[in-house]
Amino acid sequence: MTHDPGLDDERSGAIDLRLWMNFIKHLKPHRRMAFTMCGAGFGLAIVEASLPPLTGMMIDEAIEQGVTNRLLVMGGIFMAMMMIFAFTVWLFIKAAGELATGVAYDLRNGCFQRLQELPFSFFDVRPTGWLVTRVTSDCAKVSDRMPWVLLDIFWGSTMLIGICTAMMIIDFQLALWTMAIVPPLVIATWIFKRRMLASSRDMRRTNSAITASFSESINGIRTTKSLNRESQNLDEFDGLADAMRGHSMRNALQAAVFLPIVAVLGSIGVGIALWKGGVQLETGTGLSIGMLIAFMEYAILFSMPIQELSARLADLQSAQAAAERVQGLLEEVPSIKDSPEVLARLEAARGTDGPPDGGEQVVETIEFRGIRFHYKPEEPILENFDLTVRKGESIALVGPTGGGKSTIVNLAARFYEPNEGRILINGVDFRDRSLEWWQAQFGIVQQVPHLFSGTIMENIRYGRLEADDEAVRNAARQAGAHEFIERLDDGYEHDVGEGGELLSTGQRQLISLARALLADPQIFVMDEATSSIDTETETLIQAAIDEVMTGRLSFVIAHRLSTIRDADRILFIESGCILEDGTHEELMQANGRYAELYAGQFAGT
């Protein structure tokens, strides 16, 4: 299996200032820490820029006058400034750490919240590993880099301005010689910028593919072993790992060359200052020894903020690929969402005793009118589909795989929206009702039930957290799950394991049914829920279904036709069309496709 690199939505090679300005907005809830960090960086720069002239004056005073009261006072000032230096370093490290942690928390929460809002179509084309990488490593990389980049912008720019100003004041000509390193430094930065950004993007893209491959391999380990595919999977993973190593080594080599180039250029500036200043000192036309030493300190310090800003620029380039992905997820607009009119109605209904979105609470009818739908434009699923379902009716959907049975239910629940046509709830377009309210009316039991890590009690209560223990037990009794749960050592506190792996398929299905029953939905959906279980469990589920469907609007998707004989209506769906519609007896008498399918299943019994 391979990861589609097109999912990464790469942008242009230049640093995207708009992107980073968007990320600056994430600092707003933590502005106190941000201001503290920047203020500490600003103060640190002032202290550092003030130390060299003080050092020079102390040296000149000691040479000319020896140890005097004035020298002692300057020494005291020096010690006080060093204490301030230490305090500001502690303060900005503390503030930067809190800022990075807070931003990481907000980004992860924001990404996870957006994932909850996105429709099924978003997840159809994106592997789990791709999404996990966005919420974990990408968020961490951006939040780790951003505070330090912001700090060094304030500290580095203040330092550079202060140092340049001080060097100009001490010796204008010597300062110009020292700053001769700036043009080659700009050229080196420009050359390496795009290359490091490109290799960083390659790393992030490959890392996403590795995460996706690893997640898929773990989830499918039983299939892999049953098909003896271990060596092929290892070869595929080795290919991704080799690609990751190549991109990482290229990025590390670029950084390993870039940063020393900056350091060498800084050293050249110091050497120029030492050479020119030494010549002036020897001829007696230049600075005093103390001021020359002060200027040399400035020359050394001059390269430090440049190196730090260059390093942060490299970090920014490295993190931009991750930032693009995180921001892309945060900016992803859900294709299925409440309209402004519905949102206004929800706001008006807030705090009142009326229906949550101003409409009827009881679902009497669902109507499909002229529905056209496709997942891919070239492969239509439904064409001019019409169907009306009324409260109290149980509708069974049967037919060949790929005919559109699950699509009908997914459209009814508004997991997807039709490309053409309308779906009406009590005669009102379902887009004019609250999405949250509408989807809360559905209780869906899937063919492959998913349980979450935790206890049986927690899994049944998952869709209705306010339910008490007795309500959970009643739902389990209604689903036929109570007896097997009581036989477990820990009963309802039994841990189901990851995905419910510590329970059988039938047990997971019974718990999934109990979970749906506890939610007390108006619309009940069984999506081939009995296709992978034993006959005894099927009998339990069928008894529960017969009870729960009474008075409810329900859909049953089934391949086992024995489970739908008592349905009010059986629809034979093929190629997105209703070929047959009637009760079991009516369709058997019609001797059409349903009768043929039924006879095929029960031949020889």
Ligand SMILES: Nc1ncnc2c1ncn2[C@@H]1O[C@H](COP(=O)(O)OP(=O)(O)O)[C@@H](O)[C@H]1O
Contents of the next structure:
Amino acid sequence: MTHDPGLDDERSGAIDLRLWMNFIKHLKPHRRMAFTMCGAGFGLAIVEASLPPLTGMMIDEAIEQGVTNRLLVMGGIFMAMMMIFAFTVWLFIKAAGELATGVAYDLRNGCFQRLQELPFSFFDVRPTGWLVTRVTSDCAKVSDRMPWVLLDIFWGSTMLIGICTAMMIIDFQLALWTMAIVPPLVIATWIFKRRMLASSRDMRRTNSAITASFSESINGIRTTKSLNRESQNLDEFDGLADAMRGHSMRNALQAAVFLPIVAVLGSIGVGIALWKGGVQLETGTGLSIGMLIAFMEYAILFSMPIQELSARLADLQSAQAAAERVQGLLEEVPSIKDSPEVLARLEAARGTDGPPDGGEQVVETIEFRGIRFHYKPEEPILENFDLTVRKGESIALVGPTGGGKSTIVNLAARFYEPNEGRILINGVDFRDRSLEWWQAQFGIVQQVPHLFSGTIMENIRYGRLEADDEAVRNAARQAGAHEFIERLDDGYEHDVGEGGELLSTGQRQLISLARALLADPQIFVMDEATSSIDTETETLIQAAIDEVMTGRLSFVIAHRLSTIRDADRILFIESGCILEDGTHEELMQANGRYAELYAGQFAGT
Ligand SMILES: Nc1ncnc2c1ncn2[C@@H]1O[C@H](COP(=O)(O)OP(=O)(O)O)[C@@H](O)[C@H]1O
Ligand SMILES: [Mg+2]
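So that was the form predicted alone. Now I'd like the form predicted in complex with the ligand, please.
Below is the entire complex, every chain and molecule, led by the chain shown above.
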């Protein structure tokens, strides 16, 4: 139930300018929108900052002269400015919205593309749910906020500068008096925003714990009920709900204190302007009535950009962790990728008919030479591992769980790279061949085959996208899947559901076998494809395996030894070592571990 802290921290630290400056580059493709938006914010601030003196001038004119032509002209200007005001608001909302959508699209695409390129080892340490959150909510959080922050920085700072300048021009001394509220306003904002940020972060954390607790207890409801653990689960949930209420109350209270403080400070500013200006007015030494009103309007307006700016900075701060994670994902360099030399050869071969990376196309041998490999440094899996397999050979890997069988085929397919030693294809290090070409030579059927939502036809065709319907049917026949598919109401057009959930494991197995056969790979891998299926499906798969193994280089990992009796070579693997290597007959004769295992399996049946 605990999450890896390294994966899931929300920081409350200072705003990381470098990170955000780096993020600005995502706006580049949309720079016209960004400029439009900032321009609109700028224009809006100018209009807003110049309205008060215009109002003041109109009031003075009306008091001193009555309704004159000049007053009408000023009224006209006022109307025009209101229209510009409305237009700029419309423009920046539109531009910010388009910018947010555009950036979100780019970020998601970027993350998606990166996820396709990253090797298995990347996914080993990151839960799927965590990755989904990165691509969905983190991208949205960042792209939704960034335009508004940018806009408010332009609008707010223009506005502040405009207001201060205008006040100082109107009456320097009075301006200084009014601005006396700025320091307390900034301090109060700073203190409260920090606290509110902390309490809302606690709220979010508790909320995700509640969500996790919900989904865990729903997923595990059968286990919970059968073990009679309902009340313990309820207690745990109660604790979380209590914490949530505490955090929410704290957050609401902080808001309830903060907003009045801001309002009071604002009124104090207006009060100071009114008092000082009023005294001047009385003694006839200072402002006109109109200008005093303009001044008071400024005093009211003053706290607005400060509020907005601090709110946007808080937004930025709370989106920072999301931005860091998105940026981290975008910058993640795939640890398994083509070397510069291979890339150069691929580039040179582009457009010609020759082999894409200049190497041989037919795989004659695969050699493991002195391989040392570990997933985690403290847990070596293979040490000094040697193995040579040839075209046409079918290799069965058997032995206890955790012995390293899957690891061996994962290394062969370069899903991982050895920490030491070399893997050679026809005598050439596999790192000197194109990764894409090499992996395309493999057809792999896994223990828990994955189907994509869609029809059976689409799922099989995934093995070779340009295959026609007849080729798909042929592959299904070869795999022994054709009959059960025909028995379904809508046959090949049957919808398999999300992840294939509407089919049984055996059926999924047959479809994924057909998919692998359609690709017609040089190297075939079946990793415990027969361990979780019924005997009827097993018979079907057995027939398909025999078909697949003839003439191909194949690796079959099986628990049920009956499936691999006909393999050319059977390797007994334990603790990363090949203990026995030979045909079924040879190993039975040797009367070693394989023979023991075999006798054990058949004693039971
Ligand atoms: N992705 C992984 N990350 C860390 N350890 C792993 C990973 N996959 C396998 N292992 C470990 O490597 C060892 C060999 O596993 P594996 O090759 O899957 O064995 P087998 O297929 O023979 O059951 C086991 O101890 C297993 O726990
Ligand atoms: Mg395995």
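Residue numbers count along the first chain shown, from 1. Only a predicted model underlies this, so the values are computations on that prediction, with no experimental measurement involved. For clarity, a rigid core is taken as the largest C-alpha set superposing within 1.5 Å between two forms.
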{"query": "Cα displacement of S267 between these two forms reaching 2 Å, rigid core superposed", "finding": "yes"}
{"query": "Flag for L240, CA shift 2 Å or larger between these two forms after aligning core", "finding": "yes"}
{"query": "T407 C-alpha shift between these two forms of 2 Å or more, rigid core reference", "finding": "no"}
